[in-house]
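First comes one chain, alone, set out as structure tokens in the form predicted alone.
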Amino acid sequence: MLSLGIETSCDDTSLALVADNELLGQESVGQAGMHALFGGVVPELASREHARCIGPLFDRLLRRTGVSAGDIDVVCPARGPGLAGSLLVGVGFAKAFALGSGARFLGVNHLHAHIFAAGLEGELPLPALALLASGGHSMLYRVDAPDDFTLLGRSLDDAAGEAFDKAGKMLGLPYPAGAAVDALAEEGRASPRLFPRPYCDNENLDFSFSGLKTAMWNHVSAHPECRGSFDATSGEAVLPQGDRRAALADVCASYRLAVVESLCCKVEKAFTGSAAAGVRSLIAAGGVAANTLLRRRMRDIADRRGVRLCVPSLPLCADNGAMLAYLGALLAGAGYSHPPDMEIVPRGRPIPDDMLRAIHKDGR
């Protein structure tokens, strides 16, 4: 099964080919530099950039892998959630390719693909508990199969990645700020009491990070000396030095600790409930899964619970076409596809379970 994955859900254009669970090649272009000038993704600019890049990336992918377009069995774009204009570019390209080549067409849930990304690099024992933490989503799932996800908890307001990015903006760091906050936090000393652990004093598995952002705003307002600055002309952060840099690093370390402990407290609670019955692995996925402290804390949880930790390498934590190609191949191998009139699903709407499944002669 040769699968083409197409990622255009937000501001990364990425196409990848996967055959027999092996990544043959991937071509990607990010837009962070362009959107940094605005402190966040501008949807219209993002969709235009996807439209400009997707064709050349596809041509380059075929050249570098030596694959012919006619060899591709299934084309798997991100169906959603995401920015409507961005999703339309990738899905439109996939539909046109399927129509012209005869390949099967299958829209993939972007969130589910993140969770299966680690499967490209090693065994992914199921059932699993999976934490998905990214710029747009904070979700907790039980995963029993590539087509069997049970949502256990989700963010009631902001996502963990958004909490990092907005805090970084308050601290004068460039967008996206998650990596910068993490790097500075490694230099600093975390104060466990500087920031709250929002929405942890309950029994459910949902998340909330809006109050944590407010706490950061209040701290920065009271301590402006801990801020850096962002030079829009060069696109670079101008960080303070000496004692001011140490203060900034301590704030980043304390804030990172609060976000990570808020995520991990819900993972711990999930292991005490019925959803953990028979679980063989713990998965961390999404952009925030690249966070140094979160990876360490998830390792601790997995070791204590006696399950395998599955975390993608750093490139596969970000939005990428490989994860879509991989999960799409698994689903296509089980007989799933979509009709050509499949619709995209922008962020904020549930993705329907409307895949079609071929029925074999033996009734399977």
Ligand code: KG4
Second form
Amino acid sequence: MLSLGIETSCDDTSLALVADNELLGQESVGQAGMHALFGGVVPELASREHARCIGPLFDRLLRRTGVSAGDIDVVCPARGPGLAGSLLVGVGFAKAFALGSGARFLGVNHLHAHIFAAGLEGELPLPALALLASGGHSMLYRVDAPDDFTLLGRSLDDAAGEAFDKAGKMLGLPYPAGAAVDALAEEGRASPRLFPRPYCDNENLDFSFSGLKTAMWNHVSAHPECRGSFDATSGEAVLPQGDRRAALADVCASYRLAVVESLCCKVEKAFTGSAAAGVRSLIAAGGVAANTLLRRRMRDIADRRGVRLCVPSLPLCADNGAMLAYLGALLAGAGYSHPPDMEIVPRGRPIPDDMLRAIHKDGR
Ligand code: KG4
Ligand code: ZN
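Complement to the form predicted alone: the form predicted together with this ligand:
Full assembly next; the chain just shown is listed first.
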């Protein structure tokens, strides 16, 4: 099965070809630099940029992989969640391609694809517990099969990535700030009591991060000297030096610890409940799974529980076409496809409701 994945849900245009679980090639263009000037993604600019880049990226992908368009069996764009105008560019391109070439067409849920991304790099033993932490979502699932999910918990307010991005903005770091906060945190010393562990003291598996954001606001208001600044012309962060840089690094380390422990306390809790019955692996996925401390803590949990840790390499944690091509191939192989009038689902409900309801299995 030769599968073309198309990611345009937010600010990355990324196209990839996967054949028999192997990545043949991927071509991507990111827009972070452009949106950093505005402190967040500007939807109108994002969709225009996708429309400008998608055709040339597809040509380059074919050229570099030596694949001819007529050999592609299934085309799998991100169907949602994401920005409507951006999703429409990828889905429109995929529909046109499928109609012209006769390939099958299958819209793939972006979150669902994140969860399976690690499968491109190694075995992903199921059933699994999966933590998905990205810029827009924080979810905990039990995964029994590529098309069999149970949602165990989700963020009641901000996502973990959003918590990093908004805190970073308060600290004067450019959007998206997760990676910069992480890098600074590696230099700093965390004070475990500087920030709270919101929503850990209860029995459910949901998350909440908005209180952490408020705590950061209060801290920065009281200690403005720890802030960096942002040069809007170059889009670059200007970090303080000396003691002030050390103070900034310490705040980042304390904040990162609070976010990561808030995520991990619910993963630990999931392992003590019936949802963990028979579980063979622990998956961490989404952009925040690139976080250095989260990766270390998830490794500790997996080792203690005696399950395999499945975390994608850093490029596969971020938004990418390869994960869509990979999961699309799995689902297409199981008989799933969409009709050409499939609609995007910009604010799709979490898997499995949104994911499989409108999908047609074996033509039904
Ligand atoms: O999955 P993703 O690339 O896009 C969405 O689907 O949202 O996730 C992007 C998010 C951003 O919030 C970004 O700040 C965060 O992932 N992120 C990180 C790190 N690298 C990216 N957060 C914490 N630590 C990192 N190293
Ligand atoms: Zn994503």
